[in-house]
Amino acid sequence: MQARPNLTGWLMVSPLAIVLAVFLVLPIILIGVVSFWTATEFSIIPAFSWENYDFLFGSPVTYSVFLNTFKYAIITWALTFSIGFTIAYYLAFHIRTQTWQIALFLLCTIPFWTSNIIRMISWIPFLGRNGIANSALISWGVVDEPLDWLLFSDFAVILAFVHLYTLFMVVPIFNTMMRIDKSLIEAARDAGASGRQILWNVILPLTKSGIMIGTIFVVTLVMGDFITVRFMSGSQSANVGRLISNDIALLQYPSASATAIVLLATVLITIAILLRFVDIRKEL
């Protein structure tokens, strides 16, 4: 009797099982074997060789990029958590009708329902050297002559980046908020805690998975973005995608596919290192 509710639940996962397998699994075993492929200018060679993971790990470069990888993505992540905690946090704590709380959270998803690229590439005309941005601060007497760093630059890409993603963080720890039971701040506020002392020993501990959900998401969508770092450098700067990006330009698919398996190796090293802290199953 106990084999076939086994049975039903196997068949029932089965079909998501083999999505899984056929669209994530079989890519990245692919993209595994190429790795270790060598390529010439005219021709790829399906032979074993660690050419491409030698000179992946003996390039300079390489550690170059994966810490400016690594800079957009903290960077980032402290912008978007800055911002998208005080947005939950006013959303859950400060508006009490339901109705506005889903209003104001709707607000919030407009920018979405455009292009991330249109959205990106609406700075360029802001930001640039005769752009609003600039025009206003000359206008305003703040400075004398247009300020260059505005465009073309790292202070361009992590606004982007954070403009894009920070949403991904607001919705895992809204989430949270509103399932916090609004008994346990009352009963801190009679025992005489301040509001730094709730939000510090209460509403942050109970948080703690949405905010892990909401880095996850961040850290690892910034750390595969190429598109909004070669835009919004104006190709002076350079992340891991990037990097596979120009070898997939350049036919080099097997460099491209060492280059993405070390960085998948490396997200998944993140993510492990961030779910030591939360475990995430037990939070929801």
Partner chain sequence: MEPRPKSFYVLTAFFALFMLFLYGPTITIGILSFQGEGGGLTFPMRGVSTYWFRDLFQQQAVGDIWGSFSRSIVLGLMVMVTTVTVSVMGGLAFRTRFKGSGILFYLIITALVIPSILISLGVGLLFSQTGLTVHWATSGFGAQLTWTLPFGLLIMFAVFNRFDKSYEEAARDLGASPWQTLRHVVLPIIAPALIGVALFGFTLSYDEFARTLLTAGSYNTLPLEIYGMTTNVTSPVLYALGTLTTLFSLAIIGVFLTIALIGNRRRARAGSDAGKGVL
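Residue numbers count along the first chain shown, from 1. Treat the numbers as computed from the prediction; the structure is a model and nothing was measured. We call the rigid core whatever largest set of C-alpha positions still superposes within 1.5 Å between the two forms. Compared with the form predicted together with the partner chain:
When two forms of a protein are overlaid on their rigid core, residues whose CA moves 2 Å or more are considered shifted, and V13 is one of them between these two forms.
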Contents of the next structure:
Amino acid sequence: MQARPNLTGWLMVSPLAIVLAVFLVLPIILIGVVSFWTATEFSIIPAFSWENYDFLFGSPVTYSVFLNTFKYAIITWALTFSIGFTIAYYLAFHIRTQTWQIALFLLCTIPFWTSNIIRMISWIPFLGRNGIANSALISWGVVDEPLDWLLFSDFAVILAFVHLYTLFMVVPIFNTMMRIDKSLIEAARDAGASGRQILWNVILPLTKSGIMIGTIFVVTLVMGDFITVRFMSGSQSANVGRLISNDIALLQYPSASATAIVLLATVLITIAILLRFVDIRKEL
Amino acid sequence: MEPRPKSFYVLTAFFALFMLFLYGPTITIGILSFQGEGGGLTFPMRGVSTYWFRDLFQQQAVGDIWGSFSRSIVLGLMVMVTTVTVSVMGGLAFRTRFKGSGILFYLIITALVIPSILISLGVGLLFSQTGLTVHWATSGFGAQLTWTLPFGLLIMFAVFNRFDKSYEEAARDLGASPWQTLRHVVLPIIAPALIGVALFGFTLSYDEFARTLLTAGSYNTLPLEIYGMTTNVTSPVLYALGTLTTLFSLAIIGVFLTIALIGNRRRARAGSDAGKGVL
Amino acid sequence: MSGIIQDLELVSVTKRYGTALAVNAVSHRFRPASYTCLLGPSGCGKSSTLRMIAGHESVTEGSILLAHRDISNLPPAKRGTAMMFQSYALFPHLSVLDNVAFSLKMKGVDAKERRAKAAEMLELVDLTALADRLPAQLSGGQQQRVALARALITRPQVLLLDEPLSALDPFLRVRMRTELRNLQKELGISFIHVTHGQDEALALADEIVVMNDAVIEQAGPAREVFNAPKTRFVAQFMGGHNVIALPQGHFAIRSDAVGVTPAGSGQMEGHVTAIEYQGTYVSVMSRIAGDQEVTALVPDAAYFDAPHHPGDRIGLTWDAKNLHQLTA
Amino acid sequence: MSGIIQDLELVSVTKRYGTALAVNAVSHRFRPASYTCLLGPSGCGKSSTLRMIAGHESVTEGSILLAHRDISNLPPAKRGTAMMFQSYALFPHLSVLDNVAFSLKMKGVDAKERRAKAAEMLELVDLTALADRLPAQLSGGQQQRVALARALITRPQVLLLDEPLSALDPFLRVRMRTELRNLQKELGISFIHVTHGQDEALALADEIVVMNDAVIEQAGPAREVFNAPKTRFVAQFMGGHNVIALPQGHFAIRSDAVGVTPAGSGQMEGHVTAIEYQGTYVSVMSRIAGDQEVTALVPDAAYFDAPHHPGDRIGLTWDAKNLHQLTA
Amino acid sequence: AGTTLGAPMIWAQNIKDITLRQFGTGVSNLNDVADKVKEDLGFTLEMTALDTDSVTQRAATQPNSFDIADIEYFICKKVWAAGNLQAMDTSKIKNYDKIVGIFRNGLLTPGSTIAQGTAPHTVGFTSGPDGTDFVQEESGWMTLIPTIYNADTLGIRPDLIGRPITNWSELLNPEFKGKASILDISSIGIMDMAMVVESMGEYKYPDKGNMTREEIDMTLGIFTEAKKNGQFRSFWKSFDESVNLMASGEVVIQSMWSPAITAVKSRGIECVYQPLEEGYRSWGGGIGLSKSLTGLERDAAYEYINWYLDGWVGGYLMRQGYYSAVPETSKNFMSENEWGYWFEGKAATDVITSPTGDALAQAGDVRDGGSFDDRMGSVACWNSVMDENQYMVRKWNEFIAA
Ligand SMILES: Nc1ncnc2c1ncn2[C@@H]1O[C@H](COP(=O)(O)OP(=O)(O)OP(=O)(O)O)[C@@H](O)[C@H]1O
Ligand SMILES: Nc1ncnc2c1ncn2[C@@H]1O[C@H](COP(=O)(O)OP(=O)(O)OP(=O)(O)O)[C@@H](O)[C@H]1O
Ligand SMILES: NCCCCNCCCN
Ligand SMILES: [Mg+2]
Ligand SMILES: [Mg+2]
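Alongside the form predicted on its own that was just displayed, please also present the structure of the form predicted together with the partner chain.
Okay, now the whole complex, with that chain kicking things off.
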């Protein structure tokens, strides 16, 4: 057989390893190191100091921002999951021909290939004080005054998140659902299960891995976001990503690094927990 | 046909609403980009015109849309080629279960889940601390690879998980060298998946914002330019640009799908009985 | 369900997929408490028929009656039928016990009671020891028995089995078919079993229904179908028969009723094309005038006393009373 | 390759996967130009043995000799063997012709020449008309023939086949096995064919190698293995045999050598446990003293003259000369 | 071209190959300027427009990514010490003597008082060609060559407010709850805040350009409170965001920049750059040269600077409501009506248009805040970088995140 599988393997994987070493591992190490440095407005001072972490953990704002980050993640997760699961379920179990399934699935994925920023700003003519939504509501007589909370609010942030990321739920859930043997559904029906019972007792448990993969995507995307929150809240709300990007904008690299390290740890722990429920390698 | 359960209609309505939600805003700006010359960013439309599209092709007060557009294309192609090559090599390597594959796998997952801004920050720091100049084609390129490679690799893992090893054994049995096996058997069989990886590589790069933010250097890529425009442009020209990039993205998908379809059809035609008078 | 055994009847049942006709106006009355095999080549409509009975496929035209009640439009669980799927369709996320208890859970039977009942069922199929395993941890034969238990716990009047043995290796297949047959006897309900193996059908069935091209070609007791095939198709499909064209028409004759004699001394002359050793028998294939293939099944001892080889000229003999005229 | 037929020999060949022993010091000399079947239950090491011969699995210990040359460490294509894979492994992106021409292309033979040679090969397996199709556009039987052509174009001295018929339906399986057998005769090279169907092995093989539990349990001409199984395992696995424990030891007796008589008049008494109709025969299964199962294969006519039913008491008779002592 | 070049011939031939990379905010990094440079001087100027923070960041951390930095004076205070920029020899600046006093000795007129904050002249000079310090006299070596500046105040929508606004404190008036905005650029925003706090009578800063930690806490505390009470609709970072907020009616009162007002007006929407009793918050911008710029490129850069001060750009910028560093050269490139309206505070005699041709004012209209002297004479403070900047920045971030 192959003389030295290790050597061939290493050779072939070396470009990948080099890219990850230079653009992932080194940067993370550097962020870790820099998080213990201090800074002036224009330069970084490489001297060990706990100052950044002291400031970070000493500020009540940090805690509220982390809380806010989790709030966004959880609400967005709940919504994207409900919508994503429903859509995937519809496509996988209610659409009968494969041609239609593929066509409708593609229809769902097309926006995913277009610019996130454009998709985000597309909401502005919709939600503003004089936007389409408010004009419509007023002309229908639902409200007298334009609703302020449609734009520049947590509502707007979460709406944009759901708009951007529901696809990340639809795709993996749809994939796992399509792999469910249709005869399992028939077997359940044979056993007298109602549609709802089938959903709860058969489809949901068998879709777990897809849900987990979707969850990993949505949660990490939301937790790492900084631009959607800025755009859609009119800079009024913050999550950890914004904390970091604000620091970066103001050249507070050490402080940004400290926040980044805490964020990274949070994300990795969250993912590690989620990965306990699914073996990604098997699910591919 | 079989009768439909009631839930089907409820879910169809839900799906339709979801489509409206998904496409509504894009369509709205699509419409607004045809705003009349005197119109603004919101309704009502003041006439209908292609003014803003024409405006887009003229020089803007600030910035360089077409320069950034061409940079984004070049970068997208660089990332695409690299992603396909490195993913295939990585995918092949991971089948041999070399030592260290476990750690590397977790690195790939980390690259996938790490907040983009950390890559931007880290790569920016790395370059500044080592005295290198950030540039979209070096640091920007590398930072984007940390996002496209995990996708490419996950696709390759999925492909190779399902790849029947007996194809390779058969090739070896028939005297093919490892390289010939790859060239004449493995690559052609996984070609459709490679088109998918290429599509991912290109569009992820073409649309990437966060990872390029601090790593692009002096020259903007298109998403950075668009971002800049959202803070610098106050006319529907922004929507015209949005509409055009969306159409461009769609055209890219179209191109890839067509390549895949043509490939399929050519094969099918080669094998069909049409016009051969067989049987 | 009631202890009175009910019979199942198909009345001019048709199934169309789009414009494709899968089952064409099939009528048949299944005998109560009997083992019926639906036999036929691939694509002839066996599965479609079975699935219409089960309620997993709608009936395009016609009706399905169970105990004279039209069940064509009832949901599967309300029909008094239960189905065992080809690859068993065991729920991969549930233990053996929970798989078997599934239908009771759906009915709202409380955990303790349904577990007790499921355990009883497992007893019946001799799987008590494996109650806590997941399906993936079972062998093919064990999985099959779990599937049986799961189907039987609904106390069906008719058990429907779609190629229940095809996933097993030949050794196990023979063992499991005995178990199936015994179980049917024991329970006294009807089994309708789809297969495309004629040996399986012969071994199991009280009644064999041979389908071809969306219709029933012949139905009857196993022995009748084997001994007296009505058509060329049935004769050939059931195996063990030669179909010979004679001036008076087409005839079937069982291969074991054809004798081999030295060349020149039989009713017909042929030359050997192939020899296949089958243990107890040796099958001597020969070509006779008119380019017809005739197979003679010769007991091994007899054959090896006077072996033949491909190319040899031989005589073939038979008793005219064994010739059996075919209708089509 | 030379026209002289070479023999293949396994010398104490062992295969271990990690610590699991898949093939345990197996030695065997395959007869040249013969059809050999490797037969055994699932997991006994058949595929591992075949794949070591082919060069797709390394030999843990021992050697494989072809024409007295140790080929254990040669790459597959250099061994003079060719392999036909279970699901054929036809390259889905290449036409039938290009699949067959593949090995020539790898050797650098120019397009025109290799196409001509491949076309010849297709002629041999009667597939000329389908040369331009893709594998996906072929039926199972056609695919199998393409796989054969592709393997044979390398002019192997030994053709290795791993369950070549298992993907076919029973009808086609019987037809294709005749083709395989004829092809082997025509080419005059060795075929080594892995199967777990004993009927398939009996029908095809000059020599049967029965494996069990990583070792060869018995090897010999088909008739010898069937008529004179050496061990209980072989007797049971080959089918058609009863294994009876008598005071003098274990004996095998062919089922068709056991007769059924009215109760009280046989060498032994038993009661019927099951009846299986098999067309030409009816198999009467009974339980005798010592909880042993004995099966009698009764010609159908004889059986139906005096049928028995489960539960009936019957007598069993046999001729002592048919009893065959087992060694293990 | 309106310049006289005393350059040798060889220069003129090579110059076409030269490309200078300039970056700055969208305020002045205009493609029209680059085009005009190509036309007048022959070389290529590549413009990159960024937001204020990105500008700071690039000036401080990516010295090789630019040749010319178009930055604000308060940014200069942050980045000069990094050594990424080189001092400029004022003797090579043809119009140096005509540069307004603000950038030389800090005095608009000999009698003026110098406002609080980072006044441009305090960070405008260094000790020598390699100086990294700031000196408080005209040393002959400038850190930035001034280009434009302005006196900023609150912008309002008079149509939506319907009453006069005269004080900075109105920004936090609960009447405008959910309809106010402030900019999210700390060095600028903190000064607006200070103006508001003083106007509210909450506190009088000894030097609001150099607050103590307690003052910073107190100032941001007041605004955090207001933010939590929903006073603000949104924050903005670049003037066009402020334009959109104002034009769409999302916001009716906010910190704003002059061209933003111009932009809103050019859409036919009423908008006033409201002079306030407490005075203006002012800022100034200038051009700095990258440390790595040498030889022919540096010569070209000096040419460019001289051209910049020569009037065409000044006129172009003045027509958007900014002031030019050398107003008198700009006058040559403006009509009398324009000069009168924009600089002298006179009523327009004809339609006033923006550089892109949109009408901004009709005959008879007067510029908000009056003449150059009235406006620049009422500067209360400059955008600042304080001693406690580091602390302020972190607190600012907390405010944004709160
Ligand atoms: N869901 C379907 N849609 C369209 N055609 C179908 C469908 N199911 C079956 N058919 C077609 O109906 C015919 C009968 O199919 P059916 O599955 O009943 O055959 P079968 O006898 O069970 O064959 P097999 O032995 O291969 O399982 C076939 O021609 C098949 O292609
Ligand atoms: N790649 C492998 N790694 C580890 N164990 C293996 C591998 N391949 C086979 N085995 C084990 O080796 C033993 C023999 O396997 P082998 O495939 O040779 O059996 P087989 O006789 O061909 O069975 P089957 O009839 O099921 O194909 C089995 O226990 C199997 O689980
Ligand atoms: N729209 C920007 C990115 C485009 C693709 N979406 C994210 C990539 C994940 N597959
Ligand atoms: Mg079927
Ligand atoms: Mg095997």
